[in-house]
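Just one chain is shown here, as structure tokens, and it is the form predicted on its own.
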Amino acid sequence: MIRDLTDDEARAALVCKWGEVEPDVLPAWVAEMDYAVAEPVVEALHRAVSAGMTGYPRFGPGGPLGEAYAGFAHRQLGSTVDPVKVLPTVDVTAGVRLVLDTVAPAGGLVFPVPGYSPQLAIAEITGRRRHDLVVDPDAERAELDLDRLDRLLADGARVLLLTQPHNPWGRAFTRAELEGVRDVVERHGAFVVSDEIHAPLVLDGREHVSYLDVEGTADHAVAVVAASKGFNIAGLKCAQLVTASDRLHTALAEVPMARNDSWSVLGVEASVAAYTHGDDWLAALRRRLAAQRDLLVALLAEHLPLARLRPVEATYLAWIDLRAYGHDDPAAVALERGRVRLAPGHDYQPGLGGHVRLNFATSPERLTEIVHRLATALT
């Protein structure tokens, strides 16, 4: 069900991850797929244009876009979402603004990282400074430093914007990890605003587990979800809040629309017709990433042996380290030796040498190509 895009498919659909880069480098940058977009979407597309479905979408919470998404959350992640609380929003990045502007209270933010990053300056455009929750690159796994978020969250940081699944880190957190977050937030009183952006992308059958699944989080988080990253679809603006509070749910709805307003009607009619007719296609493609992800392991294995990859549990993203090849930015060198362009570490921890983010979802002889192509670039 998984089909591949062309290059010239690629270059044409994907106009940011294929368009920025010249005709001869391969681009392993931007989280985008290159695959062909699911059939269902395509076609519920197909019949929102022949209708004419280029206006104003429907404001407010829940409707048809609520009860997708709640469907979806109970067959795919197991959630108990009530479809009045799942309000839409442009994007991601967007609503994560609107709940820190709105709802978060005042103080620091705390931000993990290395971490996504058009939002390590989030904390900066809402008035706020930032906190950073480093995770050691030298550990043998990305975990969350509980300890140190105490004495963040003690020393006045208000909000922690917790990435899960985690990008670039690829980590998908236990519901242990997530009760121990928790009861971190609950002694001081913080709140949470819990990115789900990559929750469909849960690979090897393991669980996400929403932050506001974990008992006791419902008065101190909202979640933000999206159909954009699991279907390819972050072009047409639709994402979801997801609340389990009244209170919280009531200030969100009531925000104007000043605040909330850009969201697309045939993003909304992309999202319900990928939550409600998307399982299958989102069945085989984790199937194909675990395959891309398995592939990848093998080919740094064969041609980078001294890289260093942490287990991929989820997305698409590969966070590698390969300081031991001696380049303080091996993205730059890969693009101009290798003709491969990948996502530079320190644009998500600044100061952060050896690192780059690689986008594996790409076909197998691509994946191939590009592997070699760093390599070649490094040795």
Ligand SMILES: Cc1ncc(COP(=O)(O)O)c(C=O)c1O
The other form holds:
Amino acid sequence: MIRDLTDDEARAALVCKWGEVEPDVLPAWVAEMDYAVAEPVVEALHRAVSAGMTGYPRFGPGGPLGEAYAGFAHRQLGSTVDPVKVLPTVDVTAGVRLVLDTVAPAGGLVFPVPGYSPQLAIAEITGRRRHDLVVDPDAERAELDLDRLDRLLADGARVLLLTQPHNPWGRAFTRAELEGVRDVVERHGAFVVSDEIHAPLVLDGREHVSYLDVEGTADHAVAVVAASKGFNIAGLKCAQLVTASDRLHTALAEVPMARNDSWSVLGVEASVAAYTHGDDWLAALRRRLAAQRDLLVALLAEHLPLARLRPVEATYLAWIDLRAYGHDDPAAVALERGRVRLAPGHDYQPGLGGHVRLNFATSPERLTEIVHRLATALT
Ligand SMILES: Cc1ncc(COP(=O)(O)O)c(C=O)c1O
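What would the structure be for the form predicted in complex with the named molecule, rather than the form predicted on its own?
Below, the chain from earlier opens the complete complex, with every other chain and molecule after it.
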């Protein structure tokens, strides 16, 4: 069910990931997958374009998109979502900004670091101070430091931007961990924006626990979700804000149109198809990604035995500690000497040397070549 794109197909389809590198460079950087789009999504898009569905989308919450997401959340994530409390927004980044600008309390933003690089700037853009919740690069397991979160909230930070599952940590936080977050947040009357874009990509049969499914979070949290990472449709521009309280739902649904009106009708059609008819494809994708992850672990053990990779529980993005090889910017060395483009670790944690993020959502052959090239470049 998962069809690998050929190099030519990938170059034509993924104009960012493949188009922004020289022809001899293998791209393993931005979070896009080198796989053909799921058939139900392609069919829905063909149908929509043939029918001339190129106008504005429906405005307002709920509707077919709300129903489709609620169904998906129930089947795939074990979540009970009120379809009416699903509100479209253009993409996850814009959705996070919107929540911070409109319903989250004013004040500092706590951001787990290393973190999704564009979101490092989101505190400043929304007029807040950023407080980093840093994972020690030597820690065995990447965990949210609840004591530090407690101190930051005690010192005046008001909002936590949670990424769950986490990019680039590769963690799917457990219910117990999220309950710990809730307890600290509640103690300080703080707020959580939960970026759950990677929820469909939890591997090995693990469960994704939405922060909104943790008891007692409804009044202080908004989840931002999308089919875009799970189904490789980020360019279609449709994410969703999910709430579990009437107050937050109403506040978001009533923001002026000029703040939230840019999602696309094709994004809605594709997301409805993915959420409604994509389960089998997604199951096949998760199996493929788990196999790719295992292959990566084996390749690193053989060719870069000093590399450190914590268990990847979710996403297709591996956070690799290459400090033992002595390069401050291994991604630059990999590009120059190995002709492979990885994402530099310092983009995710300013000042951190020796780390890269590697996207393994490609074919086994390409992944093998990527690691060979990386090993040749670094050693
Ligand atoms: C955690 C996280 N949030 C947001 C995004 C971006 O989402 P969007 O393109 O919908 O803004 C990404 C992209 O990879 C991501 O990893």
